[in-house]
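Take a look at this single chain in C-alpha cells; it is the form predicted alone.
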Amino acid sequence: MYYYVYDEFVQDAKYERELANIETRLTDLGISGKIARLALFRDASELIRDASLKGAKTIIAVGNDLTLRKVIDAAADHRSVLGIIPLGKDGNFIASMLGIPNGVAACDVISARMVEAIDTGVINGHRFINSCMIDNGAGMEIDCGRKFKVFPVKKCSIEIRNLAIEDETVPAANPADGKIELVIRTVNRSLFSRKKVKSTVVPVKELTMSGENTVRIRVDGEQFEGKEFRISVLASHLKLIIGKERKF
C-alpha cells in the first residue's frame, strides 16, 4: 500500500491544480493510496508509524528535500520503501540526484518502482542523505572514529557527505561503499589574487565534531546548531525508490 505525505507548504492554492493532475495520474498508473497532511501538530512521524501497522509498504513525500528530512527516521525505523515527489522550483536537490523529476512526471518513475538500497548517515540520533555542511569550521576538533584527529586552524568548510555529485575538487560520493566522506575546504589567494580550493577528502565510518563555540550546521538543508555533532553511518539502511537519470 502506498502512503502520500503532503508537506505543508504544497497545500497552498498555487499547488491545487498540480496536485490534482498528480493524483489522477496515480489513479491512472493504480498507485494511488491514502493521503496525510503535515501540519503544525501533525508528527510525520506519528502518522507513518499507524500508516506502517496498517499494512502501509510505501511512504512517498510530496514536497522537497526538507520533506524527505521529516519522513526518512520513521520511513528507515519501519522499513519502509521511501519515494517522492518534488514540488517547487526550490530545495529539491536529493530528487535531482535520485533521477526523480518535478511534478506530476515523478508519477511515471513511482510506477516504475526502480528500488535501490542506500547508507545513510546519521547525527546525533537523525538519519540524512545528502551531506552536512559547516562554513566555516576553524577550531574545531574532529575525531575520526578514534583513529586520528584533525584540528582545522585556518577558516575552511567541513562538509560530511554520503550522496553527492563530483566538483572541481572532489569527486562523487558513493552512497552505497558504507562510509561517509570528511571533506575540509580551503581557499588560498595567488598572487594575482585569484581563488584557489583546496580539498582534503577522508572516507570515514563516523566521526566526532565538537568545539568551543556553538556554529551552525545545515543537514540536508536544514539548519541546526550546536557544539557537538556526533555522525555515523547505516550501510544499505534505506530503501529508495530512484529513476533512470540518477547521478551515483
Contents of the next structure:
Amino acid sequence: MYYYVYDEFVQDAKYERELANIETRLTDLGISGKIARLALFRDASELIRDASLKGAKTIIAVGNDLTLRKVIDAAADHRSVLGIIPLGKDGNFIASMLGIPNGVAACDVISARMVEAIDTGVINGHRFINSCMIDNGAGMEIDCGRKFKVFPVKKCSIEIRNLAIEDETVPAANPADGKIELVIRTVNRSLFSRKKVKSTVVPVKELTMSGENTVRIRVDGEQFEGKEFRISVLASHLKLIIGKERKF
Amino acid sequence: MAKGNGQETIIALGVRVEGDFVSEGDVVIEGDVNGNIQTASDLRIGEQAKIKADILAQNAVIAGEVRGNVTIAGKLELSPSARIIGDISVDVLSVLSGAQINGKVTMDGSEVKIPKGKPGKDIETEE
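Follow the form predicted alone with the form predicted together with the partner chain, if you could.
Expanding to the full complex; the earlier chain stays at the top.
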C-alpha cells in the first residue's frame, strides 16, 4: 500500500493543477493510495506510524528535500520504502541525485519501483541523506572514531557527505560504501594572489565535531545551531525508490 | 602510484591531524600530521607537509619533512625536497639529488606486514 505525504507548501493554489495531474497519473498506474497533508501542528512521524500500523509499506513524500527530511526518520524506523515526487523549482537536489524527475513525470519512476538500500547519515540522532555543511569551521575539533583528531587551522568550510556529486576538488560521495566523507575546503592564495581551494577528504564511519562557539549547520537544506555534532553512518539502512538517471 | 582498493584520503594544507591515522586506501598528505600513519596502499607526502609520525605503508613518495621511522613494504621514492629524520626500512629505495636522510637505512629484504585497521605500533617484520 502506498502512502502519500503532501508537504504544506504543495497545498498552495499554484500547485493545484500539477497535483491533480499527479493524482490522475498515479490512479492510471494503479498506485494511488492514502494521502496525508502536513500542516503546522501535524507531525509526519505520527502520520507515518499510524499508516505503517495500517499496512502502508511505501511512503512517498510529495514536495522537496525538506519534505524528505520530515519523513525520513519515521520511514526508516518502520522499514518502509521511501520515494519522492519532487515539486517546485528549488530545493530538489536529492531527487535529482536519485534520478527522479520533477512533477508528474516522477509517477512513472515511482511505478517502476527500482528500490535500492543506501547508507544513511545520522546527526545527533536524526537521519540525513545528502550532507551536513558548516560554512565557517575554523577552530572546530573533529574527532574521527576516537582514533585521530582533525583540526582545520585556517578559515574553511566543513562538509560531511553521504550522497553528493563531484566538484572541482572532491570526487562524488558513494552512498553505498558504508562510510561518510569528511570534506574540509580551505582557500589558499598562490603567487599573484590567485585563490585556490584545497580539499581534505577523510572517509570515516563516525565522527564528533565540536567547538567553543555555537555554529550553524545545514543538514539536507535545513539549518540548525549547536556546539557539538555527533555524526555516524547506518550502512544500507534506507530503502529508496530511484530512477534510471540516478547520479551515483 | 598504483590505485588502492579503499577510498583515497587527502589531508590538505591548512589541516592538522593528531593520533593514529589508519587507512586501507591511498593517502595524500599536504598538511601536518602528529602520531602514526598507516596505510595498506600507497602514501604521498607533499612538499609543504610536516609529519611527526612513524609511517607504515605499501609504497610511498615523500617530498616533505618527516620526523619518525619510515617502514615501507615496497618502494620508497624521496624527492629533492624530502627531509627524513628517522630510520628507514624499505625494499626498494629511490633517492633524488637534494633529498636528506638523517637516520639508518635498512634494506635487508625482510617482509613487512601491514595489519588491517590497527595503528602503526603493530608493525611486524619477517626475515
